[in-house]
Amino acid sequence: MAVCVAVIAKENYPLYIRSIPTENELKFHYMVHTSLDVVDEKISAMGKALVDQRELYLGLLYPTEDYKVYGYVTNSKVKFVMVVDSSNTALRDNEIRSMFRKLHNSYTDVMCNPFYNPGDRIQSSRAFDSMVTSMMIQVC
C-alpha cells in the first residue's frame, strides 16, 4: 500500500503529490524531495553503463524504518516517486512496477488532454485523482 505517491517534473518542482496520513504530509513532501538526489545519481548511472534505455524502472531509492521509496522515470525525465509502508512486506517488486506502469498510463491521459498544459500542476483530473486514490487504499 502506498502511502505518498509525486509526479515530480523534468526540473525537479512539484506536478503532484498526495499522501494519505495527511498529519505526516510534510514529512512525505521531504522524503520524496531527499529522493530526487537518489534519482539523479540512478539516472546518471546509468547514463554511462549504457543500460537499456527502455529500463524505466528504478527500484528502490533508500529504505527508512517506516517507509520504503521507490523511483520510476519516464523518457520525458518526469519522474514518479512512490512512499510504500515498510511493514507490508506482502508487497513484492513486480508489483510495485505495475503500480508504476499503471501511474504512467495515468499520467499520459492527463498529457493528452487537450486542456492540460505540459509543466501545469495535475489538478483538474478526477481519473487520475482516482487511479492514485485507488493505488493508495489497495490492500496487497
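Just so it is clear, the model here is predicted, and its values are computed rather than measured. Rigid core here is just the name for the largest C-alpha set that superposes within 1.5 Å across the two forms. Residue numbers count along the first chain shown, from 1. First, how it differs from the form predicted together with its partner chain.
- Comparing the forms between these two forms, the C-alpha position of E23 differs by 2 angstroms or more, with the core used for superposition.
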Contents of the next structure:
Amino acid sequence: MAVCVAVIAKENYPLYIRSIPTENELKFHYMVHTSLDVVDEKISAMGKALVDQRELYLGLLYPTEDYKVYGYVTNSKVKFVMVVDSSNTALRDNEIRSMFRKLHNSYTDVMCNPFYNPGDRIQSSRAFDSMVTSMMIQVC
Amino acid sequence: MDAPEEPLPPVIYTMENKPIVTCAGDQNLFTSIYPTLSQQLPREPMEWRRSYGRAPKMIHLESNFVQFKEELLPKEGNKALLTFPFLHIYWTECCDTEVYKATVKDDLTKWQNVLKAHSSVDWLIVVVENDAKKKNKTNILPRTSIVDKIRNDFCNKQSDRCVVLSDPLKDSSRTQESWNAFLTKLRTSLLMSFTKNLGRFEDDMRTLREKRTEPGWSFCDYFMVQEELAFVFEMLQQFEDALVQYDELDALFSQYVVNFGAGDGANWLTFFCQPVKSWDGLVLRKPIDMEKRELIQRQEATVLDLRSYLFSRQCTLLLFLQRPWEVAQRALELLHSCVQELKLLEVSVPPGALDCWVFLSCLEVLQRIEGCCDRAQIDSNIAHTVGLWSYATEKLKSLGYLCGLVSEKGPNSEDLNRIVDLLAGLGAERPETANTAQSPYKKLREALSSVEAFEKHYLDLSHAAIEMHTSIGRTRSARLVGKDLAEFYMRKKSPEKAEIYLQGALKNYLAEGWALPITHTRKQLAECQKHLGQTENYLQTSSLLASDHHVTEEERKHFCQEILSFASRQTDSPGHKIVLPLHCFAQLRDLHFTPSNAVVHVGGVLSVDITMCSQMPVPVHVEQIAINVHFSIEKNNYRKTAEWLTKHKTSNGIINFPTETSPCPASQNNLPALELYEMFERSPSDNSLNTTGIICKNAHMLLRRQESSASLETPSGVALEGGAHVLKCNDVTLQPGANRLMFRTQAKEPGTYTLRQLCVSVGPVRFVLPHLYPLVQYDVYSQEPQLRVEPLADSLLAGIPQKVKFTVTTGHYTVKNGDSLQLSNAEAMLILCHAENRAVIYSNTREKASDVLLRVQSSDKVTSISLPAAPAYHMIEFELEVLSLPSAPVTGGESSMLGATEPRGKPKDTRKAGRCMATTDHKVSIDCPWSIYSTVIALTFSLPFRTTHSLLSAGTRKYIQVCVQNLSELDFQLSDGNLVDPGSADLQLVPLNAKSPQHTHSKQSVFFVWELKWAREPPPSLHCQFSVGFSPASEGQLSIPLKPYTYEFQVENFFTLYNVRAEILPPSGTEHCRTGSLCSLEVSITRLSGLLEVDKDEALSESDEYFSTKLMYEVVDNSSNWAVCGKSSGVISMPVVAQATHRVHMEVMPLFAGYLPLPDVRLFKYLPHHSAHSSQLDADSWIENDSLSVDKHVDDQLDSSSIKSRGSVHSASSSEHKGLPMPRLQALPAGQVFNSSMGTQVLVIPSKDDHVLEVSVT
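Form predicted alone done; form predicted together with its partner chain now:
Next comes the full complex, and the chain you just saw is listed first.
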C-alpha cells in the first residue's frame, strides 16, 4: 500500500520515517520533506476551522508522476505523511483516511509509553514498527 | 440572426449554437416580428424544472428560428440533438373567415400532418392581430372567431396551443401585455420540449451505457453520444452540466484503464494502445479541436489524443465558468495520470516523447490561463500554477539529461539522433500559435536545438519556479529546485554557482533535522568545495561526513583520509593553521577530576580525566590536545573552597557533557534550557518586600542573535586562545569511539581555574571546542593553619570526665617535630592525662595517613601537647579528657530559689527552670606554634543535677527531705548521701535512706530523708550541707576519683509551736451531719512549748511573769463545701505555756453530701500596730500599696521553708479600714504550726426534704 510512512514533529524534524527497502530511501526523504510545504500551507489555510471541525486529514498534498503524497496532522501539530504509488489506483480516499487513523492510534500508544520522551525519534517501538510494516506490506 | 430564408448549415459546432425553432405559415409576418422576438426572448429568465431530482435552474432562453422544412425533422433513430428542432410554430395573420377556410386551414392541416408523421408534439400556433388590417376590411368577424375556429379545428384538447399576439409592432400597454403572455407561453413550451426531448435522449444514452459490457460496444460511439448532450447543455449555457458530461466520460475511461491494469481489458481499448507517434501537447486555444474529435469518431485516436481532446473541452468549459485555477490543478492531475495510464496500458512511447508532451502541455495550460487572467490575478494564485511550472522544469531537465545537453561536451551523435526523433514527433507548429513568439512549441524546439539555448531555457524555468515557490512560502520546494539547479551547475563544471544553492538547501535541512538529505547535500557540497579549492570548508565538510553514520564506511574512511592526508602534507609549512570545530571530529562525553571535588591546595596535583568520543572511522594520531584554562583570583578564597567541598561531594566529581543529538538537532533544541530564578528585593530598613520577579540567568545565551549566515558549515572563525595556563596531553592516538585522556597539573597560585577551550591538533589542523559547557572549574586554595576544639557529645557534663576533640588543620604550615600546643589551665577544669593518647593524621582528602602516640605533659599551670610532625594540608585529630568540678560555682541565689519548696507559691518559675541544666563556662587559652597570638577557647559544662529540699513535720517531729533530679541524658549511680549541720553539735540527723548506691536514670529524681532530733532546745535555724557521691552508671571503674556533689541550704523556724485541731460534730441527737443543717465546728489551738527564743517579738505581751501572745485564727473553706456561719476569724490571746489550749466554737453548714474535708484553719501572728518600731514605715507602705503588694511584703519576710497564706491576708486586710494605723498579720512559718486534723473527712448525708439534687461535673 504505502511506500513511505513518516511521522514529523511539530518543529518539522522527522520522528519516524520508513520507506520500502527496494526504493531509494533518499528520494522519499526529499519528497516527504518537500511535502511539508503543502502541509504548512494547508494548516495555515484551514487555521481555526481545522481545529473546530476536528478534521485532521489534509488530503492529497501533491501528486507527482509516480507517487501521491497524503498528509494528516494531529491536534498537537505532529504530521503524518504517507507516500503511495500512483499506479495503485485501488486506494481511495477512505482507505487512506483509515490508514492515517490507524497510524494515529499507534502513535498515541507510543506517546503513552512512559519511557518515551515526547519529541524523541521513535526508534524502539516494535508495535509501531510492525503497524507501519503492515501498512507497507500490501504493496503489489 | 439568421433570416428564415437562409439555408440552414448542416451542423454548427461553435458556441453560437442555439436551440432550433421552426417557423411555418406567414413568413413575412414572422420576419416583421423576428427582431422584437429575438430581443425579448432572452430578456427574462425562466425556471427550468428538471427530471431525476436535479435542482431547478433559472435559464435565459435563446433560439435559432429557422423556416420549417420537413427535412429538419429527425428521422427515426437519428440521435442528433444539436440539429433537433425543439419547437414548431405556425404564424398567421388571418382575420377573415373566408381566407381562413380557403388557405390557412389547409396549410395548417398539412403542417400538422407532417408533425404528426414525425410524432412531434411540440408545436404552437400564433395568431397575430392587427387593428390596422381590421379597419380596412368592413366585413370582418370579431377577432375571436378565427382563434376559436383554429382552436376548434386543431387544438381539440390543448386550447393553449393557440396564442394571440395583438398589435405586436405598436407601443401600447395592450401590446406589451400580449407580448408578455406570448413570450411566457413560448418559453414554457420550449422548456417543456427540452425536458421531454433531453429526458428521452438521456434515457437512450443510459441504455447505451448499460450495454458497455457487450462485446461490440465502442467507447468512441458512446463518447459521441454523450458529448452531444454536453453540446446541448453548452448551447443552453449550462456549462456546469456540460462539464459533468465530460467528467463522466473521463471517469468512465479512467475506470476502463484501471480495469485493464487489473487484467480486465475491453476490446475497444486496444485501439487506444497504439504506439504514440505524436506528442504535440494539449491544444487549448480552440473551443473544439476538430482534428482530434474526428480521430475519436473514426476510432483512430491514441490515449494521448483522447485525453488531450477531453481536457481541451473541460478546459474550455472551466474557463467559461471562470475557474482558471481549477484548470491548472486538473492539468497537473491529467499529466500525471496520463503518464501512469500509458505505463498501465503498456503503450510504447519513444524515450523523451512523454517529457516533450508534458512540457508542451504544461506551458500550453499556463499560457492559456495567462491569456484569460490579468497579472494581479495570476500573482495571487501562484499556488495553483507553481506545480505546472516545476513540472515543466523537471521535464525539461530530464530531456536535457536524456539528450546530452547538460554534459560539458554537448550532445554526441546518438543524442543528436534522439533530438531529431523527438522534434519529428512534435510535427509542425499549429497555425493558431504560429505568430506567438513564446509558444511552447517554439520554446521546446529552441531548447533542444543547442546546449546554450537549453541552458537559457532551463535556467529561466528554474529561476521562475524558485521565485514562485519562495513567494508563496514554499521554501522547501524552492530548495529542492535549487538543488537540481546545483546539480546542473556541477555537471556544467561551474561549482561556484552551485555552492550557494547547496548551502541554502543544507541550511534548511539542518534547521529541520533531516539526516539523509543533509548527508546527501553535504556530499554534493564536499565535491563542490573541493572543486572550488576551499580548503577549510572542504575539510570541515569532510570531517562532518567522516563522522556521519549515514555515510557508508568506505566513504567515511575516504573523507577521513582526506583530512589526514591534508594534515600530513602541510607539515612542512608551519604557521598556517586550519581551525575547525571539534564537534564533527570528536565529542566530549564526561570529565572527571582527581581529587573529585576539584579543589586542590597550592602545590597539590590535580588530574583531569576526559572521555572523548572520536567520531572518525579510523584511529587518528593527534599531536597534542590542549585545554586552555582561564585563571581568576577569588577574594574570599576559603569560603569558596568550603562551598565547593559541600557542593561537589554528591556529584562524585564527574561532569557529563550533554550529548549533541548527532548530527543535527532541530534549531530550537540547540538553545539551552531556560534557567529561571525567583528574585526578591527587600527594603533595607524594615525588611519588607519591595519587588519580586523572575530572572533568567542565561538570557545572554537565549537572546543571542541567531546567526543568519550558515555558521554550522563555515568555520565559525574561532580564535585560538593563547594563555599562560594550559593543560596538555601529547601524542595521543584517538581510536574510534570513546577514549580516555588524562591531564595532570600542579596547582600553583590560589584562585579559580575555568576550563575554556579545547583544541586538538592534527598537523596544521586544529579542532577547537570554543567553550566547554557546562562550566568546568577547579579551585586552588591556600589555607591558614587552624585549631578547632569541640566536644564529642552535644554538651559537656560537669563532674565527670568528658572527651574533647582537637583538630589541627595544618594548611600551608608544616608541623615539625617538637611543635606543641600550650594550654593554660583553667582553675576548675582539669585536663586528664592518660598514659596513651593517640593522634590521627589525615590527608587533605580525609584519608588516614598515620596514627601516632601523643605526648601530653601537664604542670599545674600549663598543659603541653606535643604535636606529631605532619606535612602541610593535613589534619591532626586527637581527643583529650577534661573534667569540670561539679558543684563549685553553683550560683547561690539561683539555687536557693530553685530549692524553695513552694506548693502553691510560684509555679511559673519552677516550671521554667525545670528542664534546663545550669551551665558553667571554662576558658582555655592555647598557644599554637604557628601563631604568636593565643587562641582562647570557651568550653561550656552543664551540671547534670538539680537539687531541692523541704522540711516535713509530724507533730513535733521534724524531717528534712532532699531531692536530687538527674537532668542529663546519662544514668548515674548515687552513693553515700550525707547531710550534716556543721554548726550545732546537739542536733542529730538520723538518715532514713538506703545505704546501697542508688541508680538514677535520665530525667529521674532520687529523694533522701533525714529525721531531725535534738536534745536541748533547738536553734532557730539550721545550716545544712548535703553531699552525695556520683558516677556514671554505664562506665565501670573510673580512672580518677570523682568529687562528690554538694548542696548547701538553711532551714529556719522549724520547731512546732502550735497544734491546731478541728472537729465537726453533728447536731445533737443525730448521728450524722446533714446538708443544710448546722453543725458545730470545734477548733482547739494548743501551745506545745514554753517560751522560746522565736516567740520574742511584738506580739508577745508580758504580765506577772506570764507571757501571752496574740494570734489570729481564720476558718476558710476554699472548696466551698461549707458555709461558715457567724464569725469565721478572731484574735485570741495565747498564753505562752506548754499545753495551753484555746478552744473556739463555730457553726458551719455543709452544702453538699458525702465525705467532706474539713475547712482550713489558719493561724497568724497578730502584731499590734503601736508596738512596732518599723510600724510607721510599714503603715506607710500599707497605705500606699494595694493588697497585692502586701502579699509581696509578706512574702519577702518569709524564709524559704515557711508556708504563707494568701487568702487570709486578703480577707484580713480588706476588712480593715484603710488609712488608719492597723495591726499587722504575719503568717506563722510552716514548721511552727502543725495541723493535726489535716486530711480528716466528715460524712454528710443528704437532708430528707432535699428534693433538688445538684450534680456538678467538673
